[in-house]
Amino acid sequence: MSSIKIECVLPENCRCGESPVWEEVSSSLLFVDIPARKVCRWNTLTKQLQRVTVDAPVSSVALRQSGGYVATIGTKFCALNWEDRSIVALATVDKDKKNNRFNDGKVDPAGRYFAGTMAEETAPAVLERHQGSLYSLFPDHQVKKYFDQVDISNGLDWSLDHKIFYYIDSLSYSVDAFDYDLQTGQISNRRSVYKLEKEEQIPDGMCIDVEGKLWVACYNGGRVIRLDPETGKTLQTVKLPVDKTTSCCFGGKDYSEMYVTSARDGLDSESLLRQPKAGGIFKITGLGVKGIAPYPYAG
């Protein structure tokens, strides 16, 4: 086993740092603040970071294969230009919900924008239970609505045959899979693969490696781990010096550095004097296996 080595790359002290998304092209990490409504990119060759400022919470970007970039702002499905700073609205959902927006969000293998809504907390991880849905966008801008009652609508992605869609609703404590039609986007037949530890707090994020294991940010519980999604079983944890571990990414030349967003709202004088790095932007290398590419949004 190589020797795991975790730094804070980036202390940039987000309010609640999430979707970090690797960009081959420019060797940079994209991620967002969800209340301080910032869109992030961050050259890791230069160290130049750039910063895009949204209209409302914005909870997920991802890349586009037109080019630019498509993000979940408020309740909408959005296109990013990074060059003018323009922001173009593809779909609005939740209508009849004021109180909501889109939380996590994440492109599946055929180009679909999958992302799921959520009631506006009022502290972390407090808030109107059961007002969110699972959605995806096509590529034709046309929504789906897979199901409600969600809580916290979080990490997600797909088995490596494409053949399986991984989801987590944070306060069901539950990674759960479904049976997935790549040409259709259909899910069906839900079931729970891992259940969280009590000491592994809230399941947040999530990424898959190329030997089909899930890696879950724990909010609250300062790790992250990896799961064997076929055997239910905790693979390995990797402990960070920050609380709110918010969500993790495979990222680098060859996809060997694990990226990890991190949160301080909700964290009072004290525990950020024990951990002043939250918020930050983590790298973890030396974890012995790699990750696979974001896809891009076809639309």
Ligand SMILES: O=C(O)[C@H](O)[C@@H](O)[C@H](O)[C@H](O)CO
Contents of the next structure:
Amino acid sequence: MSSIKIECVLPENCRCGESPVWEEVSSSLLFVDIPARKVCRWNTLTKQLQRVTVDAPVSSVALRQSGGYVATIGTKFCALNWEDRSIVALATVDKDKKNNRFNDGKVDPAGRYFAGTMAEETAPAVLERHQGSLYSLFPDHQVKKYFDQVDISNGLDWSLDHKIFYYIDSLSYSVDAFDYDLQTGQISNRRSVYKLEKEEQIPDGMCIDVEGKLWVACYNGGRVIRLDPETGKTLQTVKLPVDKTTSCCFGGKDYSEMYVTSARDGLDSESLLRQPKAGGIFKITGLGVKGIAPYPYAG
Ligand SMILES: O=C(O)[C@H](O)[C@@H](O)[C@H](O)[C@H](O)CO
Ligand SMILES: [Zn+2]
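Mind giving me the form predicted together with the named molecule, seeing as the form predicted alone was just shown?
So here's everything in the complex, that chain up top.
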């Protein structure tokens, strides 16, 4: 058994850190702070941190094959040029829902950018329900809508054979699976593969490892859990020194390290005293399992 080490590598005090993504070419971790409207890029070799501030809540960021990044900002899928900090909207969703914003997003193995929406929260997990939908942005910039009635659209990833799409609507306290058609980007046959235990709290961001097991960050649960989507069982629980763990990704050398984002918003002053690293970026080493590289948006 490997020995697990957890360190706060970046005390960034994110209000709501999210969407960690490893950029291999620069050994950097990308992430966002949603309400602070910031996209961050942290070079793990030079320790240089760069931030781009945008004009609306930014809920996810992803690599782009043609260079630069894509991000979900407000209700827009956008292209982000890091060099000149320019942002170009590629598509807008939920035009009839003025109180909505995008939440978590990730690129599928064919280069489509998936992201879902939610009503803006008045406090963490307090919001008008059933307002969100799940979308994807195809490489030709066309948007496909999959379903609506979502509460808090969150973690997403694909099985290693690309035949299953895993998805979390946080307030369902479930990790769901769909059959996935990589050729067409269609999903079908929704079912639950894991129900969260009470102490695990709210399922948030998610990523897959090389063994096809799912890692889910548990908001308010102060942990990431490793699940077997075939048996519906928890395989491992890794606790962190902050309650509001929001998302996770693999990165570092050969994707052998895990990065975890966290949030400060919603913690009272007493809780903040007990968890001064809330909002930081954490690195977990010694897990003994690797992850896979993120897919870049193909458009
Ligand atoms: O990080 C996110 O995905 C949401 O934007 C957050 O607001 C929390 O996760 C949510 O409050 C708990 O479900
Ligand atoms: Zn999330």
